[in-house]
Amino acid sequence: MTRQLTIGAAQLGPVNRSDERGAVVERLLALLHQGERRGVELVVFPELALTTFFPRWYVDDLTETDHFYETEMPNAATQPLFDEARRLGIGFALGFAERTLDSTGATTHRYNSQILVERDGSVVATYRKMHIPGHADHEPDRPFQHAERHYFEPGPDGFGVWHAFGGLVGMAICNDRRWPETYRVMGLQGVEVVLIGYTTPIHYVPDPSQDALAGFHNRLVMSSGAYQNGTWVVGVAKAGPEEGVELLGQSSIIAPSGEVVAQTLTTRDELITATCDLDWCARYKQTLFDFDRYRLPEHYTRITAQRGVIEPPRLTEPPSDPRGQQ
């Protein structure tokens, strides 16, 4: 008897700056109901699903953007999603901007977060994005800002894995998916499903030559992470033309083999589903990627001991020519 988990990747089309939370939650509920009709047990929503991607605008005073953040989850706007999911017996993962408060109500931290909720409505965990891309200072010459490092700080908790949905579940957000360490840290905890929300502009301002490769790179990093760690990966996008910026889309569900088993066809609200055999993970975890048998961590210490690139020293003299010539 294999462990089957039917997952829905609930892509969202654009969420505009003027869209109210309630209207966005209605869209999430519509996708949730689609999932219920298809027998889905877990629905995954995108990064910053409740708002537009506000780091594309720079403000000097962050308090002017407090309304984009959630200070509790659930709250009045999202409670209907929590209630309906519990009534239907469907779990979900939801990306949102989080603002934590101290006892006086003052802001202490700002995170790009994702909450995981079980089928009975219980909160499994909240993950806070680690790899924060973009820039911290105003760059007015850009066609749009990517000021995530101004709006968010890296999460303090690392990459966790939790017992949920009959398996071992991990989470990551957007830029996290580009880093192999993300998957490997979870792989070393036996992860069987990685849930990733993302909001990726097709135009990459620092190097536009990468624009044509946006879809390829998106598939590459998630498929590699799935295969090299023997895990399912569910990548869910905010897609389409949002506030003048074209977002990638191409939400997908990827098997432990690295194969894409489902992918969205539009840049609108769209639900794709797959029945994921969690026992499939063992085919890779117990063969090619049997970590206990094949890993050599004593030779990987540079990965955690060093942050940037350190080149090896140059030879003081050129090597001699084996034919006796200089």
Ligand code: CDT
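Residue numbers count along the first chain shown, from 1. Computed from a predicted model, the values in this text were never measured in an experiment. Just so we're on the same page, rigid core means the largest C-alpha set that superposes within 1.5 Å between forms. What changes on going to the form predicted together with this ligand:
For Glu317, the Cα coordinates differ by 2 angstroms or more between these two forms after the core has been superposed.
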The other form holds:
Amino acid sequence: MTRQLTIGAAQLGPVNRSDERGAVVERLLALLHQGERRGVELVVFPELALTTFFPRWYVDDLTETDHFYETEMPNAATQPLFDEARRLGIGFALGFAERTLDSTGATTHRYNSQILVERDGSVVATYRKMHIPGHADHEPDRPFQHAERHYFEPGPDGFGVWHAFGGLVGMAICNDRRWPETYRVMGLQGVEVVLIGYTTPIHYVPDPSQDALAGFHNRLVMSSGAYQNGTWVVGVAKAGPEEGVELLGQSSIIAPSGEVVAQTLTTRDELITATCDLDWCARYKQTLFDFDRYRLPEHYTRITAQRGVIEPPRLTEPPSDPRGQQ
Ligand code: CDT
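To test you: the structure above is the form predicted on its own. What is the structure of the form predicted together with this ligand?
After this comes the whole thing, all chains and molecules, with the earlier chain placed first.
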């Protein structure tokens, strides 16, 4: 008997600024019910699923955007999702903006978060996004903002992996998926399935030459992360034209081989499913990527010792430019 887990990637089409939480939760429930009909045990929803992607607008005073954040989970708006999922025996991962006070009650923290809920309704964990992309200051020359660094601070907890759904489950959010360290830190905890919500504008303002490659890069990073760590990866988009910004779809379920086993066809609300054999991970974890046998951590110290690039010293002076000689 292998450990089989049927997972649904519940892509969402656009959520507009004027959309009420209740209407969005209705859409999540419709996807959950589709999942039930297809025998799903875990449904993964996108990053910031309950609201529009509000970092595309800049406001000086963060408190003006407090309504985009959840202060508790579940809350009145999301309770129907929690209740129905528990009734159906389906677990889920849900991305949302979180606003919370620290233990002293004096400091407010704003995180880009994703909660993981087991089939019995118990909360497994809340992951808070680490790699916060974009900019912190207003950049008025952009066609739209990506001010995530204004709206969110990096999560304080690192990349966890949890015993859940009969296996080892990790979480990451959007830009985290582009960084190999994200998967490796989870791989070193034996992760067998990584759940990733994302919201990726196809137009990359700092370098539009990358626009045509948005789908390629999306697949490249998630397939590599899956293969190099012998894990399933489930990447779920908020897709389509949201408030005038075209968001990448291509939500996918990727096997430990790096192969995409299911991918969305639309940029609307769409559920794709796959039955994921968690024991398949061992084929990679015990062979090519047998970490215990083959990794060389003594040669990887730069990865944690430094942040940016430090070029090696030159051993010889560079040859002088003959054109500069008289
Ligand atoms: N939401 C998110 O993290 N999006 C980023 C876009 C980066 S462009 C500033 C991503 O990596 O897809």
